[in-house]
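Listed next as structure tokens is one chain, alone, in the form predicted on its own.
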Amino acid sequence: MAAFRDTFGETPQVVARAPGRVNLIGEHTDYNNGFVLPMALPFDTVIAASPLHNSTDDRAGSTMEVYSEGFGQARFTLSDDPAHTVTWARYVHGTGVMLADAGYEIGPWRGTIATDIPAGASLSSSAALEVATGLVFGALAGIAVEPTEMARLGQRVENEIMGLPSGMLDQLASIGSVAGHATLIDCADLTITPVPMPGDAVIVVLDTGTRRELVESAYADRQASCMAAARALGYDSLRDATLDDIERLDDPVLQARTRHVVTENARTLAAVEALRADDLSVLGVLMNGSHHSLQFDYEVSGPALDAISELARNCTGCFGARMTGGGFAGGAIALVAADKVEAFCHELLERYEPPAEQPPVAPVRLYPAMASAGAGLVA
């Protein structure tokens, strides 16, 4: 609020917040109709704004002013095409955008933002800032968007805006979760299932400095792949595949990536028990074995990735450590007894070394992490 106020003199009509997420398992099951187990991050992505003015007219050709903490400024209308705005609030711009298409009534703002997640730490930022802007936007028209709904806008803007074509597991995480808890999403029919933490154990967000930029990556191929496999079994997804159909396909590559989409659906579904359990030594186990799959099946892990998970599983206290996102770079997390957290990182930062064929570009850093609460208005 101080920002908005230092920016434009004025205090804000509506404040917004909604959090970074980082998935505990269940990676790249999402776009497969999977299942996937996230938690809200005690980091936030907050927009302070008002309307530019009090009239419906001329809504789209209005020129709203967003300023961010970290990225500058933006002037942009709705009418514009999103492709030509400044990369970072493509997001803003483009989630408005994706309101107005589909039916709602929303006017232009001016806001300010600011943020401590992480940027390419793999703790979906961009999504934060989707759902926080389509709080804001909502606000302001007086509307209301069902929180499934303002996932798939954020989607979206994703697929269609900038161009990476994931599912809907960081909006849906964002808005959806509950402190204290994890967030179980199927990913088949969007339903939300909150599965209560461990109060014994914190999740640490091990962000080894590298970036990488997904639609740059291999990471739509690895859709398309899933795509093949799963006409090639005639199924609508690889949500509906076994183990048993592996072997019905020929190409070795199709097989690796139903084998760990397979795997991954019934590890999560085990995580959740194991949670509800408190076991905290199979859930440990359980994300070890993901990140083996994403290594070695689905092949997204990447040499810091694999470098880091490694050394955590032999720190002190660590029940079990894996990539998390997208993968090839950014960051992986680890699940460590609560009275061992200072221990580990003290022993993690201490003896990791990046590899030297991926070196990183940003500081190594830890963050410890208990579940937070999903996005919301502030004020």
Second form
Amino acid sequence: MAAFRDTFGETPQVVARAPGRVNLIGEHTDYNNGFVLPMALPFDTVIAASPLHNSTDDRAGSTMEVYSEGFGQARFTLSDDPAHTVTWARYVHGTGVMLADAGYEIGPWRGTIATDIPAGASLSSSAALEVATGLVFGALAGIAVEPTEMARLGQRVENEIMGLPSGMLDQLASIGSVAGHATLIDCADLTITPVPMPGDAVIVVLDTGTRRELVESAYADRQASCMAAARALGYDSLRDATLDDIERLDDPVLQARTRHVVTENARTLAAVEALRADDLSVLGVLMNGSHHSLQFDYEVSGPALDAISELARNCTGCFGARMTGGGFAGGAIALVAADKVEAFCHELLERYEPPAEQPPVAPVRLYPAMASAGAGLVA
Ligand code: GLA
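In place of the form predicted on its own, the structure of the form predicted together with alpha-D-galactopyranose is requested.
After this comes the whole thing, all chains and molecules, with the earlier chain placed first.
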């Protein structure tokens, strides 16, 4: 708000916020029509904006102006190709392009963006930017875009503009979460079910300070393998596969990828039951099992994620730990008894030694986090 007033000398007409997320369990299942169980974080991206008033009728043709605290300024018109816009602002530009492409009558605006979501830590800062942007476009145009539709448009930005064939986990978590709850999403029909988080446990985000490089190709490769396995089994997606199906596949790599998806879907549903029964020990075991499956069957973990998760499991008050998000680098999470969080963090930071083969490029940081509210308009 203050940044907007300082930059443009007026009060913004709308302010929208969208949180980052962690995924508690259900990893690499979203693009397989499976189950995911994320929660929104108390970190968010906030956009303050006002519409551009100009005399031209060509609303899509007028130049939008956005300022981001950490990244600087970007100017673009919605009728331009987002590929020519600076990378961080491409998410804003791309979201506008997708809304227009879907037939929404949106107009250009100017705005300021601030975020406290650590970038590159697997906390979905890009999805938060897409969702906050969508809310701004919608509010200024007086349009209510359905949450699942908004999430789908954010996914299209990733798929069609950023070239990442991701699912809808990140956007749905940012837009559909409820404070104090984890968010069970059935990615086959996009039903969202809030599941209360126990009050006596805290999720601690473990940012290894490592950042992804060149892993988009690995993500696309996993997605392609899952499609190939589903096709070979005669299914639309691996959602329909069972453990018995695995031996029908000839390729051991496809067998392993399928085993991950089938067992991860089962673990996610079991995790929901554990949450409902307030059984943190079972939830912790499921989280550890998820990490193991991602490390060995799906092969998307990395030395730092393995090391920090392994250490976390041996620190005071921890029920379980695993990588979260796409993998390879970035963040892991630990489920920790609420009254032991301080001791846990202290111990982990003291004992953690980043693996030499994957040194951090940013500080190793821990963030204890409660499940927070999904995106919305603030003003
Ligand atoms: C990234 C993608 C999501 C999801 C996760 C893995 O965060 O953006 O769609 O596939 O990886 O679960």
